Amino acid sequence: MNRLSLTLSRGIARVTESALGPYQSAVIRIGFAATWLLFLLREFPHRQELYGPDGPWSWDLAQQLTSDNHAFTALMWSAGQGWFEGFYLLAILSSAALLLGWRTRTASVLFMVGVLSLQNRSVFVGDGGDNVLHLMSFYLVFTRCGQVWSLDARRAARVEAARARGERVRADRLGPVLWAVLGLALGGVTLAGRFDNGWLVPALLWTVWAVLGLWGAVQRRAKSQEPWILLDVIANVLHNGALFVIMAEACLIYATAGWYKIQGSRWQDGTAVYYPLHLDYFSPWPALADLMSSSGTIMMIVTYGTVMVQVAFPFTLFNRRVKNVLLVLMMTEHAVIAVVLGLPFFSLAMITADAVFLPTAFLLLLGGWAARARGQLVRRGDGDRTLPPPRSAEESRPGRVGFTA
């Protein structure tokens, strides 16, 4: 009985105490963030046809489903062109803010937004890695993750150094800002009437509001450190229990793709491969397709071990070595796919999903490698000017980052 307590106290120590996996939680907000802006930027020029109030499924067709459905999209109030230009350039910038880490928690709502509001707005044009990001881009709401890699986490080092050498640090004008211009936002939309086709999304973006007023008076005004301790803890557990249903998502996705295939006759006789790569819409290289497809040993060991591979990843969590053998195999196979079958977006939504599990020692090394060729591009750009040496791993490691983290 005490040995079970103490590992209950141990892992709610654990819990508590510490938003865990900060780097996998960085790597996920930096991929789904680059993979959503890539595929702004690159549907760009056919913005109009998939999302816009003229477009094949039209304004009042939208309408129509969402009134069903529920679903949430902010395209949906208004049919003007103008709100849909201007909304599609914040879809952007806030893709951008995520991806930089810049104010965080603000760029993951908005971010979670814009993929809600533009997804729901043309359900018919996704594919199974919009659904991931659809997903994915709600629970990064609830994680911290700009606590490395990030612009915030660099601001909040600076604040750290400043102190630490008894410097003066100069209150953020612009979070208080940003927080107020939501606040008027959110509540010229509630008064007129637009969140009036579920309650889910219109609750949370005002609970998040709310905490990070909550946060940043207690930041400014509160005369003990109890209430920042609280807060954080509040926001260690939200982190970590986002984290742990993004791993279980991964794992569901696969566990249920896997025993899908099984019980599919293509699949079982080892030719379900063969078919995708000669239909004219998965083929933008017909010459890779038709060399790969040569063989039909390569195709029944390509069908089969994707199977297995989707099963077995679940159980093998329990041990790292395989499970990182497996990671490595699932993130090829997406690469292949993105150049092979010319779906560059699901693969780059799955290998992001996969990332997850990647040990921090390999990320920690990344990092460093990363580190590196930025300051070589640098001192090419500089010249001979002299740089700072690249931080080690030790001192990239997270420190104290707000909430806006």
Contents of the next structure:
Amino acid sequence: MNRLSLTLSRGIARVTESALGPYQSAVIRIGFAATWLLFLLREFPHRQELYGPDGPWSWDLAQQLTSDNHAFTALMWSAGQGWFEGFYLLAILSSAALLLGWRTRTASVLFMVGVLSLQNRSVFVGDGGDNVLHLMSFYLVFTRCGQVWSLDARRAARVEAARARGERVRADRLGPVLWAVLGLALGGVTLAGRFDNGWLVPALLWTVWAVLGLWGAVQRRAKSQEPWILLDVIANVLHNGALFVIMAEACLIYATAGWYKIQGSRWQDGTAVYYPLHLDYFSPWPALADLMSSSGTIMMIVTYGTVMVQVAFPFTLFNRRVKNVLLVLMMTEHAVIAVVLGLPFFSLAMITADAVFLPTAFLLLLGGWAARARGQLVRRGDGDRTLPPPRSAEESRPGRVGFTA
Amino acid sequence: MDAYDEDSQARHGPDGSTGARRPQDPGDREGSPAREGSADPDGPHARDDSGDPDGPFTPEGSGGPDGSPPLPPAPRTGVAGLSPRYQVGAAVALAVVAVAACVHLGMVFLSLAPANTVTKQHGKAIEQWVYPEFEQNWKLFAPNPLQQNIAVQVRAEVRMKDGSMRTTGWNDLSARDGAAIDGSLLPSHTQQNELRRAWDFFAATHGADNRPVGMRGALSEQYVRRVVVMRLYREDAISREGVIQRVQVRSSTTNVQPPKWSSEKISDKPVYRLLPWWTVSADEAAGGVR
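Shown: the form predicted on its own; wanted: the form predicted in complex with its partner chain:
Now the complete complex, all chains and molecules, led by this one.
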């Protein structure tokens, strides 16, 4: 009994005093934001056809469907071209901001609004990749995903360094302005009665806005330290809860995909993988597909292997080594799917979802490489100006920031 | 991407519009000029006493401010640093988040699971929770992958500039999609999903007699019509030179032939589903994306 309570109190301490998995949450932030950003850029020439007011799924059709299913989409606020074009641009910008970790929390909210609005506007052009992004954009709002590898983190470090040198740190100006502008926008939309279709997303938007305001006020004014610690604890708890939900969601995806496959006769007779490779809509490289499916034995192994990996994955989380082996297998399979079935954005989204389970040590290594590559690029671009060498992964202290899953 | 690793332990604001300011640590609040946490001999003690020997998640002991009377070994953050009144708030938050996460995952699980005792009793509640924003479908190629190529084909009656009517031949729009995808590393949703899913939507909301089922049936009909009209104006030479009056759509379903190494035999004749002629409204004929 005593041990149980000790474990429990340790667990509570863990989930309240820090936002776990800073590198994992950063990598999924970057991954999902990049997927959506690349998708928006890829479809930029087709944006009118997919989401525009005069597209085949016209504004009127979308109006009828969304007033029936109450899905949130800001694109139904106006049928004007200007609003659509502006919104598409905003969606691109918010993805870029989230990718870079610029005002991460605000960017994540705008990112979610962009993803939900565009996808709910035209639900019949999406696929599994859109579905993953839809869910994850919502969950990301609750995470502190800008703790590392973000402009926010860099800014915080600079402020910290300046303070350590005893310099006066200028108060942040842009933050309150951004907050006020978004508050005005929310107020305007609410007063105009545009939030009348479903309560979930509007309630979330207002809540986040209010909490950000409270956060700023507490930091600035509170005489006591405690309100701020409480807010910090709540933010940590929310982050850890959301990260747990994200991981569980990834497990649900694989479990559903796997367990339903077991029931299929084609997955049982070992030919299932052959068929998608020969569908006109999923075979950009027919010769490659033919080559891959030339051996019945290989097809059977891939078919059985796919089912086994998908069904087994959630259970392997209890063993680090097996989990990492499966992660490699699944990421490889998705990379192959990206090319062979012509589903690059779906695959990128799935690989990103997998990445939440990567070990911290590996992510640090990755971060080190990225920083070094960036350093070299910057140096080459800057000619002979000397720059401090990029920080390598070794300088950091792996293990300190846990989640060595 | 910057790898500013030192920030991994930096506990900064909510990254939001107002959250740019880094929260100060207790030392700062109580007048300590600079942070000397790691050099402070009190640090390790503070860590040990926090009740969490696991280390990795314990914030670096920021220690007591220099010269001030020894502080209780409170960590910088976490519930241990709070008075009982605030601890209640933290406990409530923890409980709410834990319950919300579990309920949410339970609901999503039930929405994905096959129909069962619980979903039969509480189907309505599950639906209300999950739809529309948490809807998901992961039966990817399951239980069996699609084993047929379903092509959507269309022909049109076009009023030409001289007033005469001409009927186009069948345009195999899906075949064109397939050709457009060939050799592409980044197929567009317009090629891969638009027509394919429009037809899925239509088929799912129409009976075998091609009558629409419910409001969505009517919507899907308009949608398919708008897609094919847009495509005809873009891709069909005759349509481009006149105004489309009526369109007729059919689907052609062909089995994917079994692999060479299989002994299965399947018909390779396409099966057609012919829809009645649809009148194209002036709005559909004129407007839209070209």
